[in-house]
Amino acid sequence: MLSFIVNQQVVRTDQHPGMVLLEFLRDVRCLSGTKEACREGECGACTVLVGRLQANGRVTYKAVASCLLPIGDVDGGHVVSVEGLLGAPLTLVQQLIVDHTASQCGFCTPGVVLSLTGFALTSPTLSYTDAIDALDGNICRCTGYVAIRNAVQQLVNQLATTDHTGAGRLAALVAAGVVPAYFQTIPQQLAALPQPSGKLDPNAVLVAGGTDLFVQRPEALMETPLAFLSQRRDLDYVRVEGQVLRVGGGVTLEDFRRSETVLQHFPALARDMLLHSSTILRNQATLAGNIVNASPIGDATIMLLAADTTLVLEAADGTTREVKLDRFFLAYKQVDLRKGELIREMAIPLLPPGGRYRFEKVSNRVTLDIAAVNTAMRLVQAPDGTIADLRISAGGVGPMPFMIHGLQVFTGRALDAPTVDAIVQVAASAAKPIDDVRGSAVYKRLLLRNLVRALLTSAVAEEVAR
């Protein structure tokens, strides 16, 4: 039996945990404000908020795509659909949408409202940039977006003096009319619900976000025992130990992207992770899930490969073993993960002095799209500017993500034009692309050459600028 709150009502259901939240809201609860459209997390029409009770007694909310979120993953949580914002008067976000004529057919509007409400609840800065980023998963075919952006600007202006602190934010947002007053009673209500135990069935299918899994085979998962890594609170951490950044297997892409600890050592990831997917997917998808999915063009995988990541794998009995990420992929969609094992941790070495990290990607759209080719680089230069260590990963040019081998011959060489040309040639020779819907093999090899050159020349330009 699953127990959670939908808007203001406690719900207990024996529906299969693999039923996606979109179907539960529309077909079981008859809440039709959450719209069904793409069923792939591409459009944002199904966006809802999901709140989870934290150890400090507060509830943190995230905007997510309900079409890819199984109800087993909201057990013990608070689900907010657009009906949960109903009342008189309209909420501040809703009123600004009306005032700026930022809705026409209205199909996308509930998702836009929920995404902006999620921004108000979670953004560290309540900045315009954060608000626009929060909408990167919401597609509108009518307004041309100008009216929506005008409403966003006004929202940001009116929230400029709002209390940003964790303890005071919710009360301030209630006072500003962003969320209804009943939100303040939710922590106590969730505390009264049975919370997930965190014990995972080793015979069940492990779900680490599920944003790809529930696109590929949602019907099959309705007949399968499932276990959710989000219930393992001990896997939700980001910390530095010595010279290693340790990231738990339950950390979402967005939590990783926003982590102050991560950005202290890898500031470029704040931008790079925006290229991975939209906010409503990053709020649910995990780094571990991206790795296990074993896509040849998984963005997070390519980033972590270049960073020389080591995986800590945990068996059902709690024993662990370590595998270097560049040895984890065995063949197309095949990984070194035994039955019952999960990724407990990703251990990422910090950059030493003279170290740089870079990521490049080409896709049809800047966000919300799978790469044609992607690549990342970890470069360490000696004090004299010569190459001390160089790692370059590549995706989209082989059956699995991989490291470009043979780069050790460049150790000790100056990073000048001839060296850059030679490295680019090694990368191109390592590529084994095929023709597919994202481009021809010739095109992909050319992309890899150009992207690797971009990685290297940016490092050269930065060195010159010093």
Contents of the next structure:
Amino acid sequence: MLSFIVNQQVVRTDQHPGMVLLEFLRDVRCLSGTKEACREGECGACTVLVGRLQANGRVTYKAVASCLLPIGDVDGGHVVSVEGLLGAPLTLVQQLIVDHTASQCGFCTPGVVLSLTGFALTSPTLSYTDAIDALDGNICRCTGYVAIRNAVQQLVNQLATTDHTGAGRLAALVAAGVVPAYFQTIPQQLAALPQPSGKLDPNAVLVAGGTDLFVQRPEALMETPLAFLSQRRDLDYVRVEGQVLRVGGGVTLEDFRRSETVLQHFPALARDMLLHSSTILRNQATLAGNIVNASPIGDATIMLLAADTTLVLEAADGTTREVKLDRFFLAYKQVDLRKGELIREMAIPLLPPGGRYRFEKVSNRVTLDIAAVNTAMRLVQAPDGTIADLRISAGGVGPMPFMIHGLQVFTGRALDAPTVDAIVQVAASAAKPIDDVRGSAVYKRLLLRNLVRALLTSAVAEEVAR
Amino acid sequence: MKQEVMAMHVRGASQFVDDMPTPAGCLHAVLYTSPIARGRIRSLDITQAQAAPGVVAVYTHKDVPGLNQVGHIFKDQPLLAIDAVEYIGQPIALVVAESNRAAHRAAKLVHAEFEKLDAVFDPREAAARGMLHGKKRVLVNGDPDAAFARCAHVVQGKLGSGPQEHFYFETQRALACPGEHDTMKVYASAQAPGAFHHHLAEVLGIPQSKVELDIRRLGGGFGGKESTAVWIVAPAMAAFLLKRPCKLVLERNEDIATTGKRHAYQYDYKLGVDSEGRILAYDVTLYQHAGACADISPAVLGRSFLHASGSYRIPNIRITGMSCRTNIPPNNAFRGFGVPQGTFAIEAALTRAAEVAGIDVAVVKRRNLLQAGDTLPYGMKLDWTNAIRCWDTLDTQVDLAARRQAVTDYNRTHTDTQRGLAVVPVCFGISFAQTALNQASSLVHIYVDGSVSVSTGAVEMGQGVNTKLQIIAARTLGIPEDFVRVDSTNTSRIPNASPTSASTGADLNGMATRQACEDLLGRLKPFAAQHLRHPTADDVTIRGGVVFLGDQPTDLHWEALVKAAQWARVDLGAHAFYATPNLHYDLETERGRPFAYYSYGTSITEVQLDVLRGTYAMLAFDVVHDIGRSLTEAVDRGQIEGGVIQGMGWATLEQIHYAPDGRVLTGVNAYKIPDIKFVPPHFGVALLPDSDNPFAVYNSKAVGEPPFVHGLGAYFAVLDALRAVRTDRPLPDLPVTPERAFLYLHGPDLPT
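Having seen the form predicted alone, could you now give me the structure of the form predicted together with the partner chain?
In what comes next, the whole complex appears, and the chain from above leads the way.
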């Protein structure tokens, strides 16, 4: 039995925890405002908000794609579909979309409304840029987005004048008409619901974010026991211990991207991670899930590989072992993860003085697209500018993400043009791409060459600038 | 209306077909389709599927109650394959089950054996083998061969443009509900009420009078729901045979893989100019990649053909067009209906000619723009045109020469990035090129409480036609807009309606609605005069819902007028008809007057290219577009913005990959349409001021399709930046994806 709140109503259901929320809302609850247009998290028409009770008694909301979100994962939470905004009067977001004629056929519109409402609830800056980022997973085929941008600008202007800091945010948003007043009663109501125990069934299929699992085999997942990693609240942490950044196995991509601890040490990640899927997917998908998925082209994986990450794996009995990420991938979609094991932690060494980290990705569309090629670099230079340590990872050019071998020979060399050329040559010869929908083999081989050059020349350029 | 409708959209309260409460006992249908591109069906085994849990029936061609045929122009497309298949995705069997899930599972249990035959996937190869839909079309004006000899510069080459998936958010779908006495009511996401109504009746084997097709709104259409009736007819057939409601909803990847797209084209072009860049001769061959059935392809080709000269005056021209029969799903209409493809070739040819002549391409284009008095290749003389006005208005706004200079300066001082810009003029003929389709009717009811209902054959798909009809009805009757409601599109109210396409929805149906309202006024005004004991109806007007005598308001309000009129037995319902006058075209001579008028515009697109990575970003876009006297500026601006971005998507990002066996490899996770970050940071839309258009309702102009063509600017601006890096390679095909841009810059030399 799952229990959660849908809009204003407590729902108890015996439906299989693997039923996706979209189907539950539309077919079981007859709430047809949430639209289905792709079932793969590629369009955003099914965006809803999911609020979860935090230890501090507050509820944090996230906009997510309900087509890839199993209802087992919202147990004890608050689901807000477009009907939950009540609509009489229209909320501020809804009114601004109407005022700016930012809806044509209307099919994507509920998703846009909820993503922008999610932005208002969660954005630390409430800036225009952040609002546009919040819409990076909401595709519209009709408007060309110009009117949507105008509505967003007005929303940001109006929110700038409301007091929205800290604990007062929700009250301010209620006052501004962004969310209905009943949101303020939700924490209390959720506290009265049974919350998930946090103990995971060792025989169940372990679901992290599920944003790829529920694309690949949604039907099978409706016929098997599931365990949800998000219930392991003890895995939701980001902290620095000594010279190591420790990231819990339950941390979502968006929380990682937003983490001040992460950004203090890897400031470029805030931008780089924006190239990873979209807000509504990053809000659900986890860093660990991206690794276990073992996609040859996983963006976060490529970043963490270069960063020399070590995985801490936890067996069902609680014992742990460590594996270097660059040894974790065994073959196409094969990883060194035993039955019952999960990624408990990703340990990322901080950059020493003279160290830098860079990520490059090229995809057909810049945002919410899978890379043709991605690559990342961790470079440590000695005080004299010579190479002390160089790690380059590459994706899209082989059956699994991998480290480019043979770079040790460059240790001690100055990062000059001949060295850059030689490194590019080593990288190029490691590439074994195939023709697929992401690009031809010849493209990917040449692209890796140029992206590795881009990684290195950005370092050289900074050197000159100093 | 727009405000009301949008207020429903933002609340998620607008009902699309799959949002309607599912009727009790509703069944779900799924098509089993061909896994091979061409072959004979040796055997078909449906027994396992029939025995699967939840399955109610599995139908094959033998079960079709009426005519097993959904061909649109020609009768060449069976609803369910008989003994042969011509493309991957061709329907073979219809699986009907108690749930959508059960139907999908059972469809996997249908087994067929095939004898595979050679398939053709290249339109040039199809043309060489004579595999065409309809006839090859050739139009010659002047003497191009002689004129080429006089040219200072001649460029020629081959080029291609790619397919485009509609990606309407609401996939193909319909809900069919059987009624008494073998009647059928179908709720569908469809743009062609008349044609689909006809297909439904034919397939079910019953008169059209027993079929009611109702269309409230579409979650996007863009032409993709105009001609292929398969997904509407199939659930109706199941509902008819089983006497239970039945629904069919395509999954996104089914829709991408098996429905038609914008046609890819191949081109052979040859263009000659004099030393100042004036076009003297143009010879172009259009190879349209049509797919296995004609569907609507010959009509799309016709429009490419008629627009092959773009916005330019071309004294000597030869246009050859072939709709090539290939073994892919039949392609169909997509916003622009062949015009973007026809325009692309002349724009590309002229760009190259300007390069060779050493004159800025914008200067060359301006020099060749259509003027009043020019004659189009098919013999239509332009009494007036706004081509130059649009261009010069844009020039005044943005200073085209200064923009070019700025880009040149930027490129001289940068190497990592290069900028490119393109000025694209648009000339787009309005009317269905098929003269017979230029008709519409409207049914206007005034109820005794004063509310007004308007029904037409126009389909609302987000383009705002209902808003325009509401405005037209309210303006004509002289009442507030909120008195008027536009009802669903329904074949029982409006028979034989033309599809909502060719940008004509508001033009045709708006004219008919205006006429119906004037007919009503013709009855109400005399009654009002009589009621007010005024000697003549000539002094009666209705303004803002109040009856006026001359300039004086009376105490008689609309509601009271209507109530009294009804009691006095005045007919408060009117049906009116409109047919666009003076249209004709002769396919034998390829001469005529196929269009009532033309829509014009000029745009400038600027991009920035990252040379090392081969990626690019849209920087700025400005357009001056001619929409006559806009009925509703917000709606028209939305059409321009949406059309341009959709066109930019076609020109840059949107691509379909096929396997060697013809399978579509590109699913929703790889088919990328523009997202919010793709849109240029600066996007300026100006409407051409003081533009009148006596050929459409209230001086307005059609706006649905023409702006799409401005999207070509994205291709040509990227090309401009690429050419700034190197010019020693042939033009890349459209779309100029990041991969194509990269390989243009850095790829190995291709064998020539």
